[in-house]
Amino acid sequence: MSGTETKRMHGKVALITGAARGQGRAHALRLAEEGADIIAVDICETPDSMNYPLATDEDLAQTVKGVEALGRRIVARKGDVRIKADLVATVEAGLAELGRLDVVVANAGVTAMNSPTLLQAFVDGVEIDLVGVLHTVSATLPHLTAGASIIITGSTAGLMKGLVDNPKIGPGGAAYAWSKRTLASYVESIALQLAPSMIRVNAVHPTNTNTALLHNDDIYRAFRPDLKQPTREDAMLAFPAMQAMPIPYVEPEDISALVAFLASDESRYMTGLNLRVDAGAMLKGS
């Protein structure tokens, strides 16, 4: 790609959350190949709630090397989805420096839970992967005008029938799903409500995906219940069952793909669509 008149996202800028590592970083490379100015928030810190290590200083640090290896700009905070006053901080340091806002790209999201008790643990979970994506919306669409794009980290574990209420997965695992479920209504009806401002609102639902929420312990057990302490490699034998096609995971980048094409003016008459990218996952049922 050569030339900023190949470039989708020339003179845009994008805040993404979680964007230290995972598909927060992915989405942030490449948009910002695209030609993408770069808001970039992640907690780079691990709640005391949390079963498996979430991103670190080091991982923010490597996302802002990635986006300034590729000419462009980024604004980088340790932020918390939970407290709203962490995400109108950053939207308000990115605009001080970027001067616009463009596109929003909800993305931060956990599962495997430790907490001490089972209510805890969902309430934790919802607090991040639901009320997360909420206060993202609510800290920067006063910032949003015409053409602006939001787009919505879900997944296909909130679309499939029953998982929802499956004991086996677990209160965080519940949570996780549930709030991936909530959401792909949210979008249908926050879209409904700025369409008239010609403000766009998707999401976009994974299936396994190649990241450390895929690969912790719990998810392992979870797909692997057969064994005590199944490692990665016990998993992987397992994985491919969730997809249609033959493949255990899709990469992070493969979800940034239409995360790109979603921010870009190509999809500029799309919005309220729950878009899956899920290798046939959602054809098999639940």
Ligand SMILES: NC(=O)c1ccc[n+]([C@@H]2O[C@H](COP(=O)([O-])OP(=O)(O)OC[C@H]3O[C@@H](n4cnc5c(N)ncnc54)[C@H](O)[C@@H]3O)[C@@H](O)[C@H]2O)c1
The other form holds:
Amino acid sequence: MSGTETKRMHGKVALITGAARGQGRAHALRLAEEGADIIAVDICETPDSMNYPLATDEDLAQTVKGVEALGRRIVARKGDVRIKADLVATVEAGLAELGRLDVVVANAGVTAMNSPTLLQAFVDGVEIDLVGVLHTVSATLPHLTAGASIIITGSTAGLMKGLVDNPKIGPGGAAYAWSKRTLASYVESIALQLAPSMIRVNAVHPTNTNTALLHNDDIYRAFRPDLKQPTREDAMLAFPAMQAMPIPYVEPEDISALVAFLASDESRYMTGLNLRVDAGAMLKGS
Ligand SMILES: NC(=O)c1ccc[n+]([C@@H]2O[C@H](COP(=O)([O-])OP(=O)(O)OC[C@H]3O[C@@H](n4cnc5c(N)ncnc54)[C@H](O)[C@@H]3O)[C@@H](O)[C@H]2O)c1
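Now the other one: the form predicted together with this ligand, given that the block above is the form predicted alone.
Full complex below, order starting with the chain above.
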């Protein structure tokens, strides 16, 4: 057997939402490294209710470069997970070029913790973090067959008791926590429905992860409510309190390692699971 054939994702195609940067890009690179071709989609624009910038066209181009440098093919499209037609078009473009779909990583997500456009932050948050995942599943499901794996990105924010109802996190934060909590239950229900078809669905729940979603003023304020304009350095002092292990955050590649395992046949009988990559965060209680 050649080296290529021994790669565990050889011959497979993975679709990843929010693939322009952060965890989505890390997943694209990791799965490509393991032999998969990639269908990448990202909004590459910033909705008005967000007060930190989302990815850009240049970010998505960087993901494309990275995957191609690994010798894999990639079909990348600008698209908004709130719009199902965008996802359907992306899937069609990917299938036309790559011929199949085996893995779906519903990763796109936002948090606008203290957004000034408050109610819109709740609406946008739910539409991206929850409805966007449902759209991703419904746009891809008709093309999945036995052996396929769907991986949904949740968050420990959705697993913590009491966070959703905490008025201090504001509408954007509440939308985030509620959406992620709902995803944890969605995974169990849909996994049961899809199990007879041998299609798996699991969720990964990261703690603080070293991406732009963590490194923005909203999150710095949430971690340092004692300061008016906390800096990255101020937040860095508070980040470790979240985890049981003495670290401020995990890296996107730490999440990719679990995504790659769940995407592969090595996890072929694992479904309906909510798995944490949280450096012990949830062991501390909340
Ligand atoms: N960073 C953290 O601390 C952390 C912790 C737990 C969970 N998460 C989750 O991890 C996932 C990835 O986030 P990240 O940390 O890589 O942050 P990120 O902001 O770097 O990446 C999110 C990506 O999703 C894209 N996106 C946002 N809205 C979109 C839309 N409507 N349609 C298509 N693409 C859209 C963004 O442009 C961006 O490229 C998210 O679901 C997030 O909720 C992050």
